[in-house]
Structure formats: C-alpha cells, structure tokens
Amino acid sequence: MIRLPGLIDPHVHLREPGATYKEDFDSGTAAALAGGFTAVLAMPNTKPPLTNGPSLAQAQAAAQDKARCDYGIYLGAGADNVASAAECALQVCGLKMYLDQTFGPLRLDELATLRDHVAHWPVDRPLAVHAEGRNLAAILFLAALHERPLHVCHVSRKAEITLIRAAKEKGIKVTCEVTPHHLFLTEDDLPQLGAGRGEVRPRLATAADRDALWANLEVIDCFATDHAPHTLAEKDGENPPPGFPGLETALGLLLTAVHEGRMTLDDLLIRTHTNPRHIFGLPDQPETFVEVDPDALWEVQAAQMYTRCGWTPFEGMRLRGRVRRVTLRDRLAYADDQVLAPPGYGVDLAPFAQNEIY
C-alpha cells in the first residue's frame, strides 16, 4: 500500500441542476471518492447554466446538501453577464469560457464579449477556457494583452500543446490540463466504442496527437477527467450528447502509465494534487489522504461504479493500481469498495481560495 495526498479534479460535470437522472452532487462525489479524488471543481453548463447569483445559489444549495467530498463550482461566462459575473467571483472557483462546441448553451461567439470577460474578471481569480485550434491562439493573445493568467481545459491536439509550449516559453501566463481519455484513446478506438459512445468534446484525436501529449508531458500542468456523464440511452440515441464519465477510471489509468514507465509517481501527483491546488488557490485539506494498492490488477466494469450514467469507454480494460481507502479531514470516507462519507460532508472550497497562480 502507498499513501497519496487527496487528489483534485479541476474539471467535472455533475449535472445539477437540471439533469440529475444521469448524475448529481451525491452520485458524482461518491464516484470521486471511489476514484481517489477528495476535491472536484464542477462546471457551469447545467440547466439552467450557472451565470448569475440565483442560478449559482441553486447549485450551491444542492452541493451543500449532497456533496460527499469537497468541491468548488465554476461560474459560466455568458453573452450578457460581463458586469455581473465579477460580483460572484469570491463565491466560485473560477470563470469558465466556452469558445468551441460543448454540451449546453454557453458558447461565446462574439469577440467583443470574450474580450470584455477577460478584461473585467478579477485577475486574482482563475479564468478557465475551452478553446481549440484558432480559438486557442485568440484567447492566448487576449490573455497576454491583458496580462492575466489563463487555464486551458482538456488540450487534445499536437498543434495546441505545442502552441501552449511556445506561449510558456515567451512568458505568457498560461496553464493547461489534459484528460485521461485523450491520453489513452484515439479516433482509432471509435469503431469499438460506437459512434454515439465515442462522442466527446474535444473529439478523440489521432494517434499522433495523443503521442504529442505524452511527448510534451512537462507542458501539461494538470490531469483532469472532464467527467461528463450521459446515460446509455442518450449515448445510443439519434443525437448523442458529447462526454465520457471518468472519475473512477482516471487514477487506475495513470497508475498503469506509471507502472509502464511512461511517467513517474511524482509526475502523477504534481498534476493531480500540487498544481491543481496551486492554480486554483485551494486550501489544504488537513488529515486527508488516499491509500492505494499500486500492484492490484482490476478490470473496469461500469456495473461496479458509483456514477449514475451506467457505462464507461474503458469497459473491460485491465488496469494496475486500485484505491483501497480514502480519508477526508480525518474521517474514513471510502473503504472496501464502499463510500462512507455521508451526503453533505463535502465543503465548498471556493470561498477559502487564495489564488497565487503566478
């Protein structure tokens, strides 16, 4: 057994409010604990989207009642909340800007609105962005122009990771995250997954793109699951929504990579604990740790998972490294495949954040 610090996932979708039939703060944070995550940061593309005080309060109330692990909640950047968004800054873990296709109505299409959000959001609070291709170049330019840090979500392609490398080398204040599914799956896996179940944003890329992510590991600041559950009926339907569940498979995938020599355990911990905590200014979680059997072999089976969506793109894969126990704030929160932390035990970390991104 080895002891790891509590892992932090800076990018999850818990579907509350509005779509609790496929996940909520209860089931999603149970899945987090089962996967070794003691803190998760939840995205705002819910129904309604979290763009103002009332919608944010709805999500906060649900999390306070249901969350089993610690959490933070993002605010979404919309076309009409440039001025009001800043009023919520101290209640949230960051502002999320969507520049490319995603699940929900929060995509920003107007350059002026994007510029105004970058200019008005408080510089000491995280600014996270979904930006692919040319949109990534545009937001990097705006961030540099306004001399403010930027966090780029789920980077998936060679052109994007090399652009971020160049931006860092020029002194631009940018950090980035990569998902396990973009590190371990490619478009070559789509025939086996099926068209609907393979839908995700950003899309699964080429093997060359995947290899470029591994080759540029030192440029990647965080591993983030982008846990985005949808039911099998939705994924197998006529208009499948994009997204994969990932909280319960991420650590196993990453520990398997450690076992294979593709990275070190320190590489894993820097990107799943140290850097997410630093980038988002999250407070310490005292007496919090994860006990892992690094040699345990196990087969991924959705039927044994806590996520409500009922499937995984890694079904049947054999991984090495299994979570055995999780202690959160000196309380046994997960042990022997059972989530023990009750709903409501989780703490909202965002009001305690002290951001020192650079």
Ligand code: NCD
Second form
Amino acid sequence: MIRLPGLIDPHVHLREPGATYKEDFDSGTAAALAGGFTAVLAMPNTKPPLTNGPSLAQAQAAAQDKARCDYGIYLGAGADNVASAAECALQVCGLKMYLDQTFGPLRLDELATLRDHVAHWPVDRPLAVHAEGRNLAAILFLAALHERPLHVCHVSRKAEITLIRAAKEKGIKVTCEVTPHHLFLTEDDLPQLGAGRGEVRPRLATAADRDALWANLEVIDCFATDHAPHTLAEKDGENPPPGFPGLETALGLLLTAVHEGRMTLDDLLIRTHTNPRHIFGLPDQPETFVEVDPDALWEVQAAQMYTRCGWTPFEGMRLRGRVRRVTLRDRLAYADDQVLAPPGYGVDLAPFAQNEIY
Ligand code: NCD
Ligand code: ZN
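Could you give the coordinates for the form predicted in complex with the ligand, as opposed to the form predicted alone above?
Below, the chain from earlier opens the complete complex, with every other chain and molecule after it.
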C-alpha cells in the first residue's frame, strides 16, 4: 500500500443547479472520493449558468448541503457580467471563460468582451479558459498584454501544447491542464465508442496529438478530468451532448502509466496535487491522504461507479492501481468501495484560497 496526498481535480461538472439527473454535489463528490480526489473545482455551465450572485448562491447552498469532499466553484464569464464579476471574486475558485462552443450557453463571441474580462478580473484570482486552436493564440495574447496569469483547460492538440511551451519560454504566465481521455484515447477509438458516446469537447484528437501531449509532459501543469457526466440515454440518443465522466478512472489510468514507466509517481503527484493547489491557491487539507494499492489489477465497470451518468468511455479496460481508503481532514471518507463521508462534510475552499504565485 502507498500513501498519496489527497488529489485535487481543478475541472469537474457537477450539474447543480439544473441537471441533477446527470449528477449532483452528492453523487459527484462521492465519485471524487472513490477516485482518490479530496477536492474538486466545479464549472459554472449549469442551469442557470453561474454568472451572478443569485445563481452562485444557489450552487453554494446545494454544495454546502450535499458535497462529501472539499470543493470550489467557478464563476462563468458572460456578455453582461464584465463589471459585476469581480464582486464575486473572493467567493469563487476562479473565472471561467469559454471561447469555444461546448455544452451550455456560456460562449463569448466578441473580442471586446474577452478583452474586458481579462482586463477586469482581479489579477490575483485564477482565470481559466476553454480556448482551442486560434482562440488559444488570441487569449494568450490578451493575457500577456494585461500581464496576468492564465490557466488553459483541457489542452488536446500538438499545435496547442507547443504554443503553450513557446509562451512559457517567453515568460508569459500561462499554466495548463490535460485530461486523461486525451492522453489515453484518440479519434481511432471513436468507432468502438460509438459516435454519441465519443462526443466530447475538445474532440478526441489524432494519435500524433496524443503523442505530442506525452512528449510535452513537462509543459503540462495539471491533470484534470473534465468530469462531464451525461446519461447513457442522452449519449445514445439524438443530439448527444459532449462530455465524458472521469473522476473514477483518472488515478487508475495514470497509475497504470506509472507502472508502465511512461511517467514517475512524482510526475503524477505534481500534476494532481502540488500544481493544482498552487495555481488555485487552495489551502492545505490537514490529515488528508489516499491509500492506494499500486499493484491491484482491476477492470473498469460503470455499474460499480458512484457517478450518476451510468457509463464510462473506459469500460472494460484493465488498470493497475486502485484506491483503497481516503482520509479527509482526519475522517475516513472512503474505504472498501464504500463512501463514508456524509453529504455536507465537504468544505468550500474558495473563501480560503490565496494565490501566492502572482
Ligand atoms: C462539458 C460539459 O458537458 O459540461 N463537455 C465536454 O465535452 N467537455 C463542457 C466543458 O467542458 O466545457
Ligand atoms: Zn469542462
């Protein structure tokens, strides 16, 4: 058995408020604990989207009642909250800007709106972006122009990771995350997954893109699941929404890569604990750790998972390395496949966040 620090996932969708049939703060944080995560940062593309005080309060109330592990909540950047967003800055783990189309209505179209958000959001609070292709170049330029740090979500392509490498080499304050699904799946897996289940943003990319992510591991600051649950009926129906669940498979996939010598355990922990904590200024979680059997071989089965969505793109995969017990703030929160931390045990970390990196 080895002991790891509590993992931190800076990118999850817990669907509350508005779509609790897909997931909620209870089921989503149960899935987090089962996956070895003791803190998750929840995205704002809910119904309604979290773009102002009242919608944020709705999500905060649900999280306070139901979360089993610690969490933070993002504010969403909209066309009409440039001036008011900063009022929420101390209550959230960051501002999320969508430059590309994905699930939900939060995409920003106007250059002026992008510029104004980058200019107004407090420089010492995290700014996270979904920006693919040319949009990545645009937002990197705006962040550099305003000399403010930027965190790029779910980087998936060679041209993007090499652009981020070049930006870092120039001294631009950029960090980034990559998902397990972009490290372990490609468009070649689409026929087997099925078209609807294979829908995800950013899309599964080419084998050359995946290889470039692995080749640029040193440029990747965090591994983030982008846990984006949609039900099987939705994924297999008409207009399948994009998104994969990922909380309960991430650590197994990454530990399998460690086992195969593709990265070290240190590489894994820097990207699932040290860097996310640092980038988002999250407080220490005292007496918090994950006990893992690194040699245990297990088969991925959605039927055994805590996520409400009922499926996984990794079904049937055999992984090495399994979470046995999770202790969160001195309380046994998960053991022997059972989630033990009750709803409401989770703490909102955002009000305690402090960004030393800036
Ligand atoms: C996410 C979702 O379903 O909320 N979907 C996805 O394919 N990644 C949207 C997002 O990550 O922005
Ligand atoms: Zn996402």
